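Heads up, the chain below is alone and in the form predicted on its own; it's given as structure tokens.
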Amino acid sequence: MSKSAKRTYSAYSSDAMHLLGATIRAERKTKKMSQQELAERAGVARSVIQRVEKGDMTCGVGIVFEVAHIVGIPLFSAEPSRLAHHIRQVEDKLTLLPKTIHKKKKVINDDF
């Protein structure tokens, strides 16, 4: 993809960032912190928490579950102690699946 060409997000993708971006606007304004305060305790400038707060899809995923979890938004159900439970598992999974995937590359016989 060149520099120049935007990308493109699927519809489902851009509705929960712009969902996510809204509820942390919200729990922000109803912890009463400016968005100066937020940015300030997540180590980004006052502009990045006005993209995510927009649901800006560029926005780094790991400033945006910080934000998340700075305002109280718990990011998985699971209760944050059950979290590494869960990454073990998944983590589990992974040794048991093949380091990569190969596609096998279809013969067509077209000699009728």
Given for the second form:
Number of protein chains: 2
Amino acid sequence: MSKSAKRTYSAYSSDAMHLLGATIRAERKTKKMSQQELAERAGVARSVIQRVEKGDMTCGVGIVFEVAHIVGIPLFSAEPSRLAHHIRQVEDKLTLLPKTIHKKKKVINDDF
Amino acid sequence: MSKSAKRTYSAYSSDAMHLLGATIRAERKTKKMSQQELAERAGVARSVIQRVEKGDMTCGVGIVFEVAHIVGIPLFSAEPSRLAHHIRQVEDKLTLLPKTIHKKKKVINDDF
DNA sequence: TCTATACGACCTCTATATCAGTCATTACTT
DNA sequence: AAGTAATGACTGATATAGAGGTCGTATAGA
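Same protein, different form: I have the form predicted on its own, so give me the form predicted in complex with a further copy of the same chain.
After this comes the whole thing, all chains and molecules, with the earlier chain placed first.
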């Protein structure tokens, strides 16, 4: 966004992040960890943990994933050992798809 | 991370983002969308789409979620309508948990 | 009760993510 | 085979995320 035009997000994305943040907070408390402790484990400032738990969309995705992982939240409902397998699956699929997408006609159905 | 101490991520987080990026690319192609088109729909620069599809951990979580949603990838394997429900569930759970987490005294095992 | 501390809400500063381009190469479409 | 569009890999400028702190309040434990 060039100027100070604030970025907008769909309700779905906002809700998803809100849910993730609340889940992280719940799991942290369940595991009896303080924000400070979680911050140290993740290697980030406490202020960042606060933003993550509030569902701030501007946090780095790597930080959010890392924090979620530390408190034991599975990403994509996949166990660690299955991720590599899924990656291979998707990459196999990618080799079957065209390398570039050329638009010729209208094909896309907008669902907004 | 004050200086140029590069942030590190666990293999699980890296794999998860790698998988997400590859899945986004695959879904974009399946839907016959170009990077440019996806960028415009998401309201970001094309270079950001490239980084997202490469699994760059430093992308904003909001941008990644938004892009994933546009190409039709469900977050947390939850349908849009279920998210609000899950949010309430977690927030109910939160009210039952302590507001602050005080570290209990170190359990002393100084018997060596 | 009393007290150490976890938390929320701020702040400033610096590193960097994002934007908006360019260019060369590749790969679709006709 | 030619033409055109898509992609990958860059760039510089600028907005902003994250670091690291402060302060006041609230809370869990003793």
